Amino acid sequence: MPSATWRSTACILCECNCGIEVQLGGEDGRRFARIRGDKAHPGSKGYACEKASRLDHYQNGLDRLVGPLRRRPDGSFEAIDWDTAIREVAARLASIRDQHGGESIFYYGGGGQGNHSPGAYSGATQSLLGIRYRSNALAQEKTGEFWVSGKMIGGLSRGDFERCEVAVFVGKNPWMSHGISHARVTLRKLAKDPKRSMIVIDPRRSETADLADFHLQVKPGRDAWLVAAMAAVLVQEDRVDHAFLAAHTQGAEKLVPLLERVDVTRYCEIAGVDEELVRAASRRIAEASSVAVAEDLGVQMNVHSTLLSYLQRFLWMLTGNFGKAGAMYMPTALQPLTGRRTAPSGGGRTSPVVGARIITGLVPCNVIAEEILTDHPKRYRAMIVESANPAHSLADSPRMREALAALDTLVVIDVAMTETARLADYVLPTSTQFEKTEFTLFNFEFPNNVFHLRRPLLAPPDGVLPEAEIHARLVEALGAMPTDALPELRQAAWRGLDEFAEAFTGFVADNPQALPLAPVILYRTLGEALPPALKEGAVLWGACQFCAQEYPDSIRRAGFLGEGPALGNALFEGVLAARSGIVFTVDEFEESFARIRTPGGRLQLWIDELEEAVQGLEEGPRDEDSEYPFVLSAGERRSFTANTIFRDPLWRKKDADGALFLCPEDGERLGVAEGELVRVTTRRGRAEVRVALSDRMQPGHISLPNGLGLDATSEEGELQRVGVAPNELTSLEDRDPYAGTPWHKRVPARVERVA
């Protein structure tokens, strides 16, 4: 029977991290018996999609790790104690650092959806080992957008879809992927209001497209021509906001002549979308009082991804849709998503072997294997993987497995025995997201921005540690923890935050070399003075102090009082006290203009590095490959797919093995009926999969879901693989020339019926 007590926490399956409440049950009291939306959460306000109701499959997964493991010479694993694990891991990584430099140790991960404390605490370990190169899932998807946004705005922007007159979704299906507040409620409201409109750019007739006023069903991979044509319509029909351009932008004198030359008719033909429909959608944008635009993986993991991040911004910049209700805005951040409080940019750094552009400190994922599998003296020789699974999630899994096996040392910190953990030299098990204090830094709401520090629902089993404790022990084993200063700082923390702020500030001023270790120092001092259920939240004290320096007026509007450190302390206390989350800033839309961090504080319409790419569209698309006539979208989000923390296939109620979606016309041509097997072949691999005929697909376009193909443990203790792992079919070479993001949504493929 479930407990009568409802406990507040949050969903961890997408960036929205909606507040939920859980009733525990089961024989051991550790099952998630019932789950519902948390009405007290100031952001989600009781909203939650159906996927959250299945979170027991994460918390009680059969692949759960319950103690440190060390690989034997024969490839099997043996259990070891924590002291041995920490001592040996620290020694091996320090040896590699001392012999080859810290830049030879690569860090991948740092937290998944809703699991961001590892990214905070691991900074101390990375600094101490001299790690210079790192990456995570953002480099799979968002770095092209980060780079463009940094160039054009000097920060990240979002759209106000709850108030906009026109919503534009580019390669995005929020009905399934969410990414906007109260996604399905918001979409229904947009669809039902005759004064509002929705424009969806997607090669598939998605669930969001079903609700749209304009579905621009572009040919796969032809989005750049479509969006360029839409921007050209705005210019050629003189539907731009000239007053806004004069007051708030720079570079129109270069951009406008370029768009005037675009052959809209030809571009629409290339895109495969009726020209009159394109013109009507563009005019609807121009006529609207407010427009919000969002792009997502459909274009960010596709050809022209960085270019598309540039082109889509023309739709709202040319029409003046920034800094007002219903349009685009720049949110506050308790801690910036990119880990930097400066404008996101490339920064001029490149990876040591391949020379790939590093954006917001992240090495492109598609070059990691190349950086390892070489005899180059600067190759990566060791890797720390934390809360991530690159052996499954990165392109060309066979090549990635080969690279991971070639490392001198691979250390995995995770909850479950993942595909990557099975290749590791050491596996360090950590608490689940519901067994420790946890938080997310995806804070994008506006005008009221929300932060949620989640308390643990359960005690962790014996043998696992939270990431904060693991990194603190690694720093101690490496002999760098300033143990002499800890008692005084701890005593100051017990006396109150004001005294702690003074003591910690003085300590850092006298010992600037200790600043990179601040996360674990806070954990060992301030964390000891916090209630045990909040200990891992100690690192947020520093984030609150920086936030108070950057957004003092916004924080005061949210009801916090004080100046300087006192304001940061007040914010921190509010974060600790709010079980269902808290509004930490309140803004006016016009404040977005003051947050623009570009020369002259203006939106930049021109990026020199992308001029050639825009002009290159005039040449048309490259020739299609007759050997691979289909376009495979690898990693589609469906009703019962999520990120791969759901390892148990039993969580899926529908489409259990992840069918290949194929249009009926192609099925008839191939002689394939519903439910039959086909063989999908790409330049990199092949797989057999069941077919589901779907009239949502265009001819020549096929899709496989994300989250499948995991080697999960069955109830009998045997490994079983359900469905196709998409990255057995993708290629490292297929990547964006600017950001290196993979082209998972446009994989040339061949489909054949299996007899």
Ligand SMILES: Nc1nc2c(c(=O)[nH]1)N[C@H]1C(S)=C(S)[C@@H](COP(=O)(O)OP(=O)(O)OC[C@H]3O[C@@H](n4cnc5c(=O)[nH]c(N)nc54)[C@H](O)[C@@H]3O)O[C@H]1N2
The other form holds:
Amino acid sequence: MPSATWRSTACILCECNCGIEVQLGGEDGRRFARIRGDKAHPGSKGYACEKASRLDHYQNGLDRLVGPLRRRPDGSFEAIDWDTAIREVAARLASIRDQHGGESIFYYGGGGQGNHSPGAYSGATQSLLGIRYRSNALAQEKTGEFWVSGKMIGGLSRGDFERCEVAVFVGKNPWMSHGISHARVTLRKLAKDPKRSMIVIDPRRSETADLADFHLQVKPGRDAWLVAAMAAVLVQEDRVDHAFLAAHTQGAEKLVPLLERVDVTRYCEIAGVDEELVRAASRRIAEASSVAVAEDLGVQMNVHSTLLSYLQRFLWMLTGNFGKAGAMYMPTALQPLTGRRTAPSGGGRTSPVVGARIITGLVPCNVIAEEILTDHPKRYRAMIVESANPAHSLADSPRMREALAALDTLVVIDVAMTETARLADYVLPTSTQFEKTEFTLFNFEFPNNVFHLRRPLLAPPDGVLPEAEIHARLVEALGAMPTDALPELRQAAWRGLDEFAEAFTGFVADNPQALPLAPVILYRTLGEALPPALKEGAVLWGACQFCAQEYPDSIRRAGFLGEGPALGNALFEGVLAARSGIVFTVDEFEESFARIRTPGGRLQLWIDELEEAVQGLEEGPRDEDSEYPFVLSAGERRSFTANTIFRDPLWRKKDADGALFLCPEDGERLGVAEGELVRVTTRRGRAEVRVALSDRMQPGHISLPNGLGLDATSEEGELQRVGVAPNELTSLEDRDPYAGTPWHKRVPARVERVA
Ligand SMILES: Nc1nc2c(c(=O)[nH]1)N[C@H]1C(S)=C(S)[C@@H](COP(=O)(O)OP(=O)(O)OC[C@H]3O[C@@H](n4cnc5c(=O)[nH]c(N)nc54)[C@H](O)[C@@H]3O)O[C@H]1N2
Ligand SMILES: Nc1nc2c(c(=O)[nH]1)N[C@H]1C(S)=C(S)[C@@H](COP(=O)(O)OP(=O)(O)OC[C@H]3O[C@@H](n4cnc5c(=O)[nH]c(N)nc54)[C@H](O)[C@@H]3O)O[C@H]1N2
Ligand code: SF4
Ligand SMILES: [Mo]
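Please give the corresponding structure for the form predicted in complex with the named molecule, as opposed to the form predicted alone shown earlier.
Whole complex next, starting from this chain.
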């Protein structure tokens, strides 16, 4: 019998983090017996998709880690106690730092779709170890967009899909992947309303395309010509918003001549989309009172990734779709997802071995293996991996495994024995996201932005610790915790936030060198004065103070009172008290204009570094490799995929082993029928997989789901791999020339029937 109590938390499977309620049950009371959307959550308001109901497969998942592990010389693991684990990890990393410098220690991860507290607390460990190079999944998808957006608007923009008249999705399938609020409700409303339109750019007739008014079914990888043609139509038919351009932008005089020159007919031919349809879609954008645009992996993990982030922005900038309801906006942030001090452009920093551009502080994922597997004196020699699974999720898994194995020391902090953890020297087990206080910084709503601090639903099992505790202990073992100052700060915290703010500010003023350790100091002082269920929320006090400095008016409009630190304290108290999340800022649409952070304070239409790439489109596409006649999209989001958060293949109700989608014509040509096996060969590897014939695919295009091919222990105790691990098939050199993002959606491939 499930307990009658519904406890509020959030779904951890995509960036939406919908509020959910859970009833616990099972013999030990630790099963997620029932799950429903939480109506009290101010963002999701009761919405949740089918995946959330499967979260017990995470909480009670396979291969859960229950205590620290150390690798023996023979390669097997032995259990060790926490004191030994912390002491040895600290000592080994410190010795690498002392010998080779902190820049030889690499940090990967920091959080996934549902948890950003690891990134917040590890900041202390990273600074103490002198770590300078780090990365995470954002450097596989969003860094090109961050770079472009940084140049064009000086920050991140999002689209108001709930109010827009026209929605444009470029290589994004929100019906399956969500990523916008109440995705399916929002999409259905758009489809039903005759006054609104949806434009979908996707080579596949995606589930989102089914609802679209305009499906521009581009040839795989040819989006750049299509989107350039759409922008060119706006200019050539004089459908741009001249008043907006004059008032809010810079660089039109350089961009417009470039777009005037575009041969729209030819570009549409290259893209494989009917010219009249392209023109009609562009006119629809120009005529609309508001347009919202989003790009995603279909183009971000493809050739022209960074270029497309640029071209896509012309559609809404040239038509004046910024800073008004239904258009593009710049949200507030409790704390920026990309960090406070990291310039989008990377401030000219490059990675030490390959010299790859660092964007928002992140080294491109595709160069990490190269930065390890070399005798270059500046190579990475040790790595901390926290809440990520790079042995599975980065391009070229065989090479990545080789790189991880070549490190002097690999420390993995995770809840489960993952493909990456299996290669570690030390595995530090942590409480699940439902066994500690957690949150994410995916807070992009507008005008009412939402933050949700989740309380634990369950106590962690003995033997695991939350990341906050792990990092505090590492800092202590490294001898850097300012222990003398802690009692006084703790006492101030007991007396209240006002006194704490004063004491903490004074402490930092006297000890500026301790500032980078603030997360763990907050945890060891303020954290102990908080109710136990909120302890790991201590780090947010700093975020609330930052937010109060950055957005005081927006916070006051959300109902918090005060000035300076008092306003930050009021916000922090609000965050702590709201079990189902809270509206932390309320904005006006025009506020986005004031947030433009470009040198001229205007939207920049021109990026020097991309001029050549735009012009280069005139040369047309490069010849395809006849040895690999198919384009494989390696990592599609389907109903039952969720990165590698669920390790148990049984969580999938259908498509258990993740079929290869292939169009019926190609099936006939290859002589394969539904359910038969084929061999997929790429330049990097090969895999055998079951075929599902799908008329959603166009000829020559095939797709495999993401997150499959995990090695999980079966009930018989054997390691089993179900489905194809996509990165056994991808190559490191297939990456964007600007941002280094991988071309996972465009893997040249061959398909043969397996006799
Ligand atoms: N169900 C589910 N949802 C998820 C996740 C999950 O694992 N499962 N993961 C989450 C994460 S981490 C992310 S980053 C997002 C990603 O979300 P999306 O980017 O929306 O997901 P994908 O299915 O990877 O790719 C989107 C679309 O790109 C299309 N595409 C392929 N090639 C091309 C091309 O050449 N041009 C264009 N224009 N499109 C192309 C595909 O057909 C697909 O429909 O999803 C999140 N949501
Ligand atoms: N070929 C190909 N490769 C891809 C993609 C693709 O489409 N195609 N998609 C890419 C994208 S967009 C993404 S976002 C990445 C995702 O790949 P990764 O960033 O590597 O992360 P996840 O698969 O989300 O796995 C998260 C890890 O966190 C662990 N975890 C869960 N909860 C906790 C916790 O509370 N604390 C800690 N410390 N650990 C926890 C899980 O066990 C898991 O090991 O994959 C990328 N790789
Ligand atoms: S939309 Fe995303 S966060 Fe919401 S329930 Fe579905 S997977 Fe979870
Ligand atoms: Mo992602």
